[in-house]
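What follows is a single chain, given as structure tokens, in the form predicted alone.
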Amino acid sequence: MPHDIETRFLCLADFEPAARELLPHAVYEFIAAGAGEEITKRDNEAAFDRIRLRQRVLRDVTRLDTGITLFGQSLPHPIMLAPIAYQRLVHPEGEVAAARGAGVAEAVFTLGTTATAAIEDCVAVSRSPVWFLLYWQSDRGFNGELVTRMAALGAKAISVTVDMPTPGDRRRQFRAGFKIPDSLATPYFKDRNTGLLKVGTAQRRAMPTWADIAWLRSLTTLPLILKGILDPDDAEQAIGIGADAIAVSNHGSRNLDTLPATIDALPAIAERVAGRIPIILDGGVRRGTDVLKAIALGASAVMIGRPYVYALATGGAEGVAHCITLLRRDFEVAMALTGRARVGEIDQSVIW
């Protein structure tokens, strides 16, 4: 890894200002923007700040184990990369470079339907599992075909976006004039609108129903994750329909403003799920203490999004690997300083 990446970027927050200097204004606004007044965007991080930790001392933490088991597979740590659209807007290799960096840092990488790279190219460069996120499109058969193809192409799990019947009020990217270039290839996304996203009009789009999720469940034996759950009743229904995991997510605060921060929504969902399936927390994770708090409140793993895309913009695959490594190291520090040597020892007693 180039020495300047390690010395320039000491925490996840360091990547954003560097990326902002490098990226075209409209592209930066597309990545950074939340919905509406961005109350939820701010709260996704601020909610973690309000939680205090309980420190325990004189425990043996000479050997720290960050490993977890998910879908029967051992993973060296609980940090994953969330799907982010159009990554070739920030780096020439786009998702391929991100997957390569994830592999170096031993993190699961999720390729979205709105990706600018093919999944087999990401699988080829990553030593870690690659998942596929299905973004439902108007052609039901095409959705089914994507899901059935993914196992053969190397995907280890299928995630499905369930929280976007219409794009949110993303006024920052509208003001910036963000437009998807016509030349930008998206091998899995046929429904895209390359024009400016309108503000103030509900643009209804193709969305699955619970019946569609049941149909998808019947098409694949890969683990199925529903991404965008914020209500315990929806979590219960996800279990009943055969989901193997859920992702507690408010879509990175990009759809509906004044939704709760994901860390605030997590405890009630975790209580309802009661360990029956894994829960992945997506939204606002920036520090090792955030990872610790999420696991303490019921998550099995966490996802990061914007930070690794900023790292991709500033340092390519090496930047992505460094971003994940920084968060993992910070998580290890948080574990040691709260007296937890293994992930299995992290529970609600770590919260003050």
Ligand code: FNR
Contents of the next structure:
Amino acid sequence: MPHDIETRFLCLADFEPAARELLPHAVYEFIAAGAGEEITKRDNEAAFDRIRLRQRVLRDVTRLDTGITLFGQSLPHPIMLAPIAYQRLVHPEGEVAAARGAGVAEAVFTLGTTATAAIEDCVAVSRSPVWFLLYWQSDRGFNGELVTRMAALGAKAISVTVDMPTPGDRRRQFRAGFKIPDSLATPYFKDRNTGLLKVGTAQRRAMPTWADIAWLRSLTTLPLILKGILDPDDAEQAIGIGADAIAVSNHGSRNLDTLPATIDALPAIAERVAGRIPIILDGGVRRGTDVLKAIALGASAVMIGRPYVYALATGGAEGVAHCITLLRRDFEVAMALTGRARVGEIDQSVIW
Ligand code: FNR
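Condition change, the form predicted alone to the form predicted together with the named molecule:
Entire complex below, previous chain first.
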């Protein structure tokens, strides 16, 4: 990371052009790509832009508390890192560097089944919780073993991707000829080539159904999060099956174009969930005001995806830590200027 990190990267958007310059074209396209015409990808951010905030004045915001409680655990702020595949494509230390950066910035890090590093190595370098995200693979028992092993390896929660029965039409990635190098080790795939990800084809993936989720639930006492919920009925079913949380996500708009922006999908889901379980939101979160808006509309926490991968490419662990810190500081500014001293004070009345 260059020494001018503080002056060069002032907001999350600053990392993308820097990463684009550094990364091979096909790798950049793999990260940046959204599905189809990228209507939803643009909307994930634009939908936040359409929401206006209500300023409140003369309240005591000298001491701001960004802390939240999730699954009975205190976290110093509500910003987390989403699972992102194949991070050694952008940095030699991959997920280990990202986890170290998350630890410095006191953020939860989610390691995916698509990781190019072992969870023990991420846990060892991060003072913050590390979660494991399961991508279902065709060998049912193998999924069960992965989930069962994770608690002993230090994972503090299990997230399961539920929104990807097939890879989406990521045209930019296909046009750029992106391929996962055979040399890239992926310790949590039983067989990367036949089991799960066939980039560039319209092939179906092995996918869990509700019955499989119920089975996973019975295998672990760790908090279970279903990632990729966009419909209130699915949220209801997630609660019924014993999920501890849901992640409102459209997979960074990488799967189905013209899905709603996640911030637009959130209110109806939050209304149905009615506080029974926490909701995490991702997709297009780039500014402190986005974090504030997500919480106001019913989220307990947010995840960021692409921005921290661009930061990892640009500055390794230090870049990731700086990226999270920028967002946290920006969130604090948004809290102060809307007169909210604690996260619990952020409700719908903050929206104009
Ligand atoms: C992802 N995402 C993702 N999700 C998941 O459940 N498992 C995975 O392996 C991946 N891999 C992945 C790779 C890349 C390159 C991207 C950009 C995204 C989706 C990710 O967890 C998250 O939902 C979005 O990235 C959030 O949106 P933003 O912040 O990127 O707009």
